[in-house]
Each structure stands twice: as C-alpha cells, then as structure tokens.
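Below you'll find only one chain, the form predicted on its own, shown as structure tokens.
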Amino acid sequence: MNFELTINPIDKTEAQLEIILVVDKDFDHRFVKDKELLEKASFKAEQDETCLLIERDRLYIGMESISSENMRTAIASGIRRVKSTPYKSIKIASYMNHQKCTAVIRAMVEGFILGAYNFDRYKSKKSELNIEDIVISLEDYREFELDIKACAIALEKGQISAEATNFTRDIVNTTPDDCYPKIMADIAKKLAKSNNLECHILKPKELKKEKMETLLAVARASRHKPRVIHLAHKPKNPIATVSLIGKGLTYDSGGLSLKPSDFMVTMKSDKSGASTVLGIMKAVSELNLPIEVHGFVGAVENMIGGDAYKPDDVLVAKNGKTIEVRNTDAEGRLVLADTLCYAQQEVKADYIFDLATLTGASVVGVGQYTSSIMGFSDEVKEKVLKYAKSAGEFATKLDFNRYLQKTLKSQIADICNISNTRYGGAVTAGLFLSEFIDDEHKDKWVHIDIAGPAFVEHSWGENPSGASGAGVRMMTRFIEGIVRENSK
C-alpha cells in the first residue's frame, strides 16, 4: 500500500472508498454524511464495528474516542472488512487529540498494515488485497491546524515499525520444516545485507570454543544443527547502547519430557522471541536512530532421539554455572542463558532485554493478550511499561521474591532448570536466567515473556490468527524513547 498525505479537504481528496470514523457515537458530526442510513443499518459505533454503505462508497467505522489505541484497532477492523472488495483507493480524515502530537497518525497508519496483514505462503489460492493507495487528508475532526512535515514523519515511523512486525510475523508463521537454525541465519544475513547491519554466525565449532554447552545439549537429537546469531546496527557517535536476545526453538517438541500431541502443535511459534529481536533490527536500521543495538539469536530445535539430551543430566553453562536437568521440555531458559552470557561478553550494553515465549504460566497468568516483565531495576521496567502502552501492546510486571528463588535450589548443581512447585513459574523461569547476568548487568536487564500474545489462534484487535509479531513496536518505542530523553 502507497501512503500519501494531502493539505486537500477531504471532499476534495479523490478516492474510490472514503473511511469515516464515528467518534463517540457522534452522528452529528460534519464527518458524518449519511445518518439516516446508518440508523436503518443499526449501526451503534461501538469501538471497532464497521458499516460499509456501497452505494455510497463510504465505511464507517467506530471509535469509542481519539487515541492511538483506538485508531490502531479501528483502522485494522476497517481494512480487513474491505481489503477483498474492489476497491483500490482509500481517504480518510485526520483525527487528533492534540495539534502537535503525531501519535494518532502513527496508529492509523500501523492500523492499515496491520489489519491487511495475510498470510498465505501454504494455501494453493492466495489472498488479493486490491488496495493500492491511501491518502490521508489533513482536514482535522477537530479542526486542529497540523503540520505536514510532522504528520510525514509520524506516517513513514507507522509504516517502518508496522512492516518490522508483519516481517516478524512471517517468520513466526512459517513452519518447522520451512524455518530451522541455518534458515533463520539465512533470514539475519538477508537482513543484514539490505539494512546494513553488521552480522556474525557462529556455528557448532564456533559454539564448542564459546563453551555454550547448554545451548548444544538441546540442539543435540536435531538433525538441524543451532546457529547463534548477531546482528549489529553501529552508527556513528551512538547515544547508547541496547542488546536484545532472543530465543529461538525454531521447533520444540519438548524433548525427551515429550510434549503431549495438543500442546506440540503452534510449537512453530516457539521461535517468536528470535523473529521479534529480527524485526527489531529492521525497524531501528531504516529509522536509523543514533543508538548502538546488538540484536542476539539462539536459533535451535529440541527434538527426541538416541543422542537427546535427558533428565539427570548435569549441564555447565558458559558462565560456568551447572544446571540439573529435571525437565528437558524446561529448554529455553537453557538456550537463553549461554545466548545471555554470550551477548554480555561480547558487548557491554546499557540497556539488555531478552524476548521469549518461555512459560505457559505466563499465560496462565496474566492471559492470551498480555506479555510479562520481569528483572531488578523498577525504572527500566516502568519504561518499558509505557512503550508497551503507547505501542499498543498489553504487559504487567511480575515481581521476584527471594521465596521463590529458593524453589530453584539442586541437590547435585548450583541450579535446577525448574523449581520445585507448579506455582509462580513465569517467575522462576525468570529468576533462573537471572542467574546468567552479570553483577554489572543486573540493574540494566529486562526478561519479557511473550508468550502470551506472541501466538494466538484468533484474530484480535489489529493482530491477525497466527503470529502476532508481540514486542517489535513496544521495543521500538524503547529505543525511540531514549533518544528523545537525550535530546532534552
């Protein structure tokens, strides 16, 4: 889709389907054009409900109020109700809740890639979205006076942080067979050869020297051998420096502690944390913010075999921290732990984040839609908190307690890969990586369980079935965020 901003009225903008946003069932508005009609729709404009009157080429659409919010999920519903007509051309109004702040744009324009998002690499017919073109008209609902350069920029940062998520989504959604270790460095190298990242593999000769035993145990029973994965985004005289890891079971059948046959299917989406750190990187290299971001991948698959790794067994991290393996389906936190000490070597940062789809009791939780912080310094998370919030994504902390630490405690090795109660474990999860930061990182890290939204089998406000690429725009915020603290 081609986006282009106009100073033109919106009567005066040329379009085949204008959209029209009813703001808190406002029916009198001067936006509004066709009220009786709509009443003998039963349109109510509740948040997100659509009415596409064809005879006048107009959608409308619902919206409880002017926010980002609201905007993002309204547009998406929009799109999706009209993208398999035969429309070709859209315009729409512009709806602020401020003169000055490009927030709303942003979202309506995240709206529009999002909710057109489709993905059919495996189906014989494939889907068509016949719109080509979207003009946004300046005429405010408010009548506010906007700036144009302003508004471009708030369109061209919507565009970039939207297509880094479809782009995360694609490989989430992409199966084990089609998208294992060597295939997602293939993925980074691509990437990095068209955004100019700097990018670094290591294989398993690499991993045996980087004494990454962990990580090597799991990759064991595959016939896929794991990848660690760097990527660089280094411009010049950088603000600060940012290091996100992600996980990357490409396929995660649980191991020798087999999965049962329900819970080994959607387990394509185990490498969600890995494809949003990709996406990540995308987005900050075509920004091109002035931060120094090192994006870290654990790509392996946990398969069954004669040479899998088992319960019992003792492992010894990079940091040279043993581990008793109680449950091998507990393999994340294994990979994640030599990645985490891996990236801590290789670059002192001051910001580190991991993203993982790391425990079912995150989603017990705290639910389908929500992700959950965790670490030491209660600044970072709160920050990340409100990029979460201004991104459009649903997060929570969950608090470390010394309790809950103590039902890490081996017998045989300074550490167990899960505790000893069924309670509290997105917690443990996170106090077991907590294990694998330095004294110096401590207060710099962040542990952002996924695995909530990263994958749910239904649509829902602008994420589709499947993959919802969670955490690529409240990370980009993030990073976004801390440029503009520095430019104060």
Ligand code: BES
The other form holds:
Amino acid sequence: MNFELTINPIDKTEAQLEIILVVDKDFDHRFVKDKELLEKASFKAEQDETCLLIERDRLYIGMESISSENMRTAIASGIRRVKSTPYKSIKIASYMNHQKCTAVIRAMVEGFILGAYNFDRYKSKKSELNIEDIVISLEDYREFELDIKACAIALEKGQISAEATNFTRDIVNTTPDDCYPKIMADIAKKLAKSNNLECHILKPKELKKEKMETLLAVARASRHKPRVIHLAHKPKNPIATVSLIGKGLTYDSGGLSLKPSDFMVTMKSDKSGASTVLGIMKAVSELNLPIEVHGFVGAVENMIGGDAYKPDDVLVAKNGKTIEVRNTDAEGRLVLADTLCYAQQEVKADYIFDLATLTGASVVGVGQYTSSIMGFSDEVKEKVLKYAKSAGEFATKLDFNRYLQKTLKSQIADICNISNTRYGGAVTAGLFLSEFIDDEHKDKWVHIDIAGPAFVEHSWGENPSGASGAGVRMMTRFIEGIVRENSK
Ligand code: BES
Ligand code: ZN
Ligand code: ZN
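Compare with the form predicted on its own: the form predicted in complex with the ligand:
Full assembly next; the chain just shown is listed first.
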C-alpha cells in the first residue's frame, strides 16, 4: 500500500473510491452527499459501521467522534469492507480540522495497514486486497498553518509502527512446528541484518556458561534446543537506554503439569512477548530513535518427555536464588527469571520492561482486550498507561502487596514457582519476577502481562482474529515519548 499526501481538495483528487467518515451527530446534516441512499441502506453512522455505495464509488464509515482511537478502528473496518472488491485506489480527507494535531493522520495510516492485515500462510487460496494507492487530502487543514512536513512525518511513523505490529502478528500466528527457538533466532538475525542492529545469539553451551539453569530446565524435554537472543539498536549519543525482555515460549504444552486439551490450543501464542520485542526493535530502528534499545528474548519450548523437568525439582536461577517447582506450567516466569538476570548483567538500562503472556489470571481479571501493568514505580507505570492509550491499546495497573508476596514462600527453597492461593495469579506471577530484579533496578522495571490481548480468536477493533501484536505500538510510543520529554 502506497500513501500520498496532497493539498489538492478531495474533489480534485483522482481515485477509484472515496472514503467519507460520518460523525454520528453530524449525520442529519445536509452536507452528507448521499443522505437518501444511506438512509435507504439504514446506515446509522455508528462507530465502525460501514456502507459501501458501489453506484457512487463511495464508502461511508461511521464514527462516534473524531479521535485517534476511533479513527484507527473506523479505518480498519473500512479497509476490511473493500477487501475482494476491485478498487485499486482510495482518496480520503485528513479530518484534522477536528483534532488540530497530526495524531489523527498517524492513526488513520495505522488503521489502513492494521486493518488490511491478513495471515494466509496456511491457506491454499490467498485472500485478495487490491488497494494499492491511498491519497490523503489535507484540504480541510487550511484553517491552521499548513505544516505538510509534520503530516508527512506522522504518516511515516504510522506506517512504521503498523508494519512492525504486522511483523509481530506474523511471527505469533506461525505454527509451533514452523517457529521454534532456532527459527526465532533466525528471524532476529535477519531483522538485525536488514535494520542494522547488533545481534548475539546464545546457544545451549553458552546458556550453561551463563548459568541459566532455570531456562535450560524448562527447555530440556523439547527436541528444539533453546536460544537467548540479544538485539541492540545503538545510535550515537543516545539520550537514554531501554531494555526489553520477551517471553518466547514457542509452545507451552504445560510440561508434566500438562494443560487440558482445550487450554493447550492457541499456546503457539506463548511466544507473543518475544515477538513483540522483535517488533519494537524493528520500529525503533526504522524510526531512527536516539535511544539505545536492547531486546532480549528467551526462546524455549515447554514439552513433556523422559527428560522433562518436574514438579518437586529445585532449580537454581542465574542470580543464585533457588526455586521449588510446583507446577511446570508456570514456566514463563522461570524462563524470564534467567533472561531478566542476563539482561541486567549485560546492560545498565534506565528502563526495563518485560512483556509476556504470563498468566491466565490476567485474562480472567481484566478481560481479553487489556494488558496488566505491574511494578514498583507509579511514575513509569502511569507513563505506560498514557502511551498505551495514545497507541489505541488497553492497559491497566494491578497492585503488588506484601501479603501476596508471602504466598510464594517455599519450605525447602528460596521461593516457589507458584503461589499457595488460587487468587491474584497475575500479581503473584509479577511478584515472582520481581525477585529477579536487582535492587538498583527495582524502580526502573515494569512487567506487562499481555496474555489477554496478544491472541484473541475473533476480530476486534483494528485487530484480526489471532495475533494482535499487542505491546508493539504502546512501547514504541513510550520510547518515542522519552525523546519528546527530553527535547522539551
Ligand atoms: N502461557 C500460560 C499463560 C496463558 C494462559 C497465556 C492463557 C495466554 C492465555 C502460562 O505459562 C501458564 O500456563 N500459566 C499458568 C500459571 C499457573 C500454573 C500458576 C496459568 O495461568 O494457569
Ligand atoms: Zn504455562
Ligand atoms: Zn506459558
């Protein structure tokens, strides 16, 4: 899809199809061109509602009000509506008069690219989207000082963040037999090459040398050997350093604490945190951000077999803490424990974020569409929430407390890998991870449980059924935000 900005009025712009957004309350207004036809089609201009008038070559989309969030989902439903129609080009006004800022353009471009996404790797018949060109007319922007450059930058940022999201979606949607730890490492290497990132891959021998015994224990029963991936975006004179750590369970069968069959389906998505980290690395390098960003991925498959790690085992993590295994399905925190320790040893960062499909409890607690945010710094958590909102992602805070901390106590080791209560599972998992954050990093760390939104088996908003790429846009915007706050 090619995007173009023009200052020509929309009527003087050439395209096969025109998209017109109708804001709910304006619907009765006389300037809606095809009022009668739309009424006949019972178009109510509700948010994301579409009405394609073939005879007029116009696609109407309803919107509750003009905001970035509404724009992104409205455009996504619009582009889905024109799939498998023969239209090749679209024209649309920028709708910036209502918002006075370029965020709406970025959201519009994201809506087109995110909505057009389709995962058809395993389909014999590939789905068709014929749209090649999209022209955005800045005509209605003339009330304000026309800053085409700012608009062009917003457009490019939208393209980069949406394409990075789709890159993540592709990895997550790939089956466990086509995407196992070595393949994850290959994807990272390829990305490093094309985007000029530093890349270091740790294989089992090196993982042993680094004393990453908990990660190795989880990996032991799989025929696919684990990898730890370290990517780095290193601009000259960076203004801050960020470390991102992703849970990369290329499959989570539960291990010997085997998942019931209904719960095992979709567990190819347990590599979402890792895939999101790769997507963020793609975005920050293409945005050329003056921030040093490190991405760490623990890529492991959790399987059963004669060599499997067991409930009752005691493992020693990289930082020396001993862990009593009571459930092999709480494996993500074991993989992350070692990967977090490794990340902190390698890089002294200003911010440390981990992203993980860590607990079903997060999904139960806050629903499928929302990520859970945990950590010790209210300031950093609040910032994450702010940038999630501007990216059109849902996120909410879950608080730690010392009583839940106590539920992780072990009789024979330093800590258990599961808590002794069935309540608050997302929080106890976050508290478990906090045991592997050094004191000096405690206020720099935020844990993001994306178990809900990372993979949903129906389409929602700008997201298709399957992988959503949750976290990519939220964290890319966070990192962009560091630059903005420093240039004030
Ligand atoms: N990968 C799962 C968490 C998960 C569940 C992600 C549903 C996405 C959707 C994780 O490894 C797991 O199995 N967690 C257990 C923890 C329990 C054993 C304490 C869970 O949530 O049941
Ligand atoms: Zn598990
Ligand atoms: Zn898991």
